[in-house]
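First, one chain by itself in structure tokens, the form predicted alone.
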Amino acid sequence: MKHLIKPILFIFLPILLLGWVKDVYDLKIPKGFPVPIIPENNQLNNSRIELGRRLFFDKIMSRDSSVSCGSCHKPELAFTDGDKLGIGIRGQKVSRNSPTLTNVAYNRYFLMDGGVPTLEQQIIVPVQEHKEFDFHFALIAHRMQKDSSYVQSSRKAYNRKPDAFVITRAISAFERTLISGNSNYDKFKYQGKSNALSNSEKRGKDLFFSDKLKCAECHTGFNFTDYSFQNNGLYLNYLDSGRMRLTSLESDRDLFKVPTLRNIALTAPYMHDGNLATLESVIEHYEIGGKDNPQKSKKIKGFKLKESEREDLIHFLEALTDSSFINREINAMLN
């Protein structure tokens, strides 16, 4: 028997190694981007990502099997939904606009008030919210266990049967692959393609980063956000108290996380409650300096643009659209 062990290992080891190599996922990091932090217990591989993608678009996640994560986060809209407010089961509207999942792997915290520290924990929120999925992980897992393909995929990905651990980790693994860094702006800025931006887009870029507009004081860095919490003077009186809901601090009243501007042309309507329908209306809001809310950021003072400058600025914002990112996820859904 001893003499048989080496030949058997010689035969099967290459097969095992080939299976391991096939399961390795090569996360493509765009030029100018850092490597995202990924938890040790949820390192990326193809099995985990594919399981997460399937769950993300499966209505099995909601109590009445009517909505999925993908209902509010559609690839063609840079993982938003085009509605003012997210819509859950029984057509119920939630209190906030559905944020893009573009580059969510780089978020330092989650939800518009920063109330959740990890992506894995964020997955819990829509499942348990009564106006979203209104469900329980044990019941989702029970549904999965009735499907042999889900059981097989769970064991392959995490070496365990479907449960809350598998569900939250798999969806998080998939969402960490939603990295977008191939817009025309990226080609110009990071890939050295001087003709990637039109003259109008270049003028808009200069306006965006100018001291006159100060857009880049909050929408900064490779992901166009400093991840801070700000009040932009959207209302005099807010129905949603923002970060104060989490901290109970008066100093946090009406503050919301600064969002990324990547793929912004696809993610209308804008603001935490979807109140502004177009990029034009967003620019107009900042031109007039917003409402005089006592919490309004001191950075927002208003400015005046010529019509041609306004067009240039919009053209620059449109140049943050990464069509290869959008098409990649649409094609993945179809295959």
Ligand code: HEC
The other form holds:
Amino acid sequence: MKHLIKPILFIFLPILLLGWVKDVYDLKIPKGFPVPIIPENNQLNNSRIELGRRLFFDKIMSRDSSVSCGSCHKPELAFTDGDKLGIGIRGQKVSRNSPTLTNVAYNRYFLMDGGVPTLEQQIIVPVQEHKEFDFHFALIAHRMQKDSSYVQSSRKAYNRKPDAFVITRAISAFERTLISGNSNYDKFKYQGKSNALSNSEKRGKDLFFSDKLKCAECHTGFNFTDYSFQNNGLYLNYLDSGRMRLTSLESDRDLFKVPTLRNIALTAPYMHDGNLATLESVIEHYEIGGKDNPQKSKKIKGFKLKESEREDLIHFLEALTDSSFINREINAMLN
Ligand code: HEC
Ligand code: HEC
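Coords for the form predicted together with heme C, given the form predicted alone:
Below, the chain from earlier opens the complete complex, with every other chain and molecule after it.
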């Protein structure tokens, strides 16, 4: 027996170590991007991310097993759904348009009114909302516990059986990997490829960043948002009072978080209620200068574009699509 110990250690120790090493996830940070903050108690590894991805697309999360996170956040649409308003269980419409989860790891707060401080806490919202999953963590965990592969993955990822802790941590770990920074614009701007943008896209970029259009006064930085709350004059009278829903402050009436514009060509329809169907209609909105809502930002003033300039601007917005990210996520979902 004794003479076997050495060979066993020789063979199995490296395998064990390799397994441990392999479970380290290498979060690739695109050039020009900062490193996102990953909470101390939910560091990324492959087991956590894989469990989170499985849960994200699993309909057992909803009461009647008809909807998953992925029903409203589809990879092929940069994690939106193409509908004006998100559609939850029993075909019920929620009150807002499903936002992209592109680069969600960088958000300082979540939801359009900024009411939720962490990704882990955000998951509680769709799980309990009557129009989304209308469900409870204990019941999701119960369903997972009946599936030995879930129990196994849960132990591997967090060293405990499926529960609310595991569900919220694993899905958040997965969401933090949805980093997209390899669009043609990124290749041009951060990767030194001066011909990654066409001439029209370059002209559109210059318009976007110009003093005349002022888009980059709100849609700024590597993620095309300053994360502030603004009114862009969509309506005179809003049905949804935006950040005021959270704070009850009159000064927050009709303000919404400035959204990222990454992968914007894939995420129609636009705005908090999905009321603008196309990028053309968005540009038309800004050209007119929106409606005279008393809360409207001074930066929204309107401007005039020639037909060819309008096309250039749209071409630039389309150059923010990162197809390598989208394809990677579609493939990971199918596997
Ligand atoms: C019925 C459609 C629907 C389902 C199902 C759904 N979401 Fe959402 N999601 C939305 C809508 C709509 C919003 C915007 C809500 C708001 O801002 O008030 C949103 C917002 C978010 C945000 C905030 C993004 C940001 O930029 O602030 C995250 C993160 C998110 N969802 C993740 C998830 C996860 C994880 C699940 C599954 C547990 C899920 N969603 C299920 C529709 C849905
Ligand atoms: C004062 C800040 C501000 C400026 C300037 C601004 N935007 Fe916006 N933008 C916003 C806000 C806030 C929203 C979300 C509004 C809502 O949900 O109702 C938004 C939404 C959008 C959307 C839709 C995003 C989505 O996911 O639905 C697009 C596209 C867009 N803006 C493009 C532009 C362009 C192009 C310009 C320049 C012509 C511009 N914006 C200027 C604040 C601004």
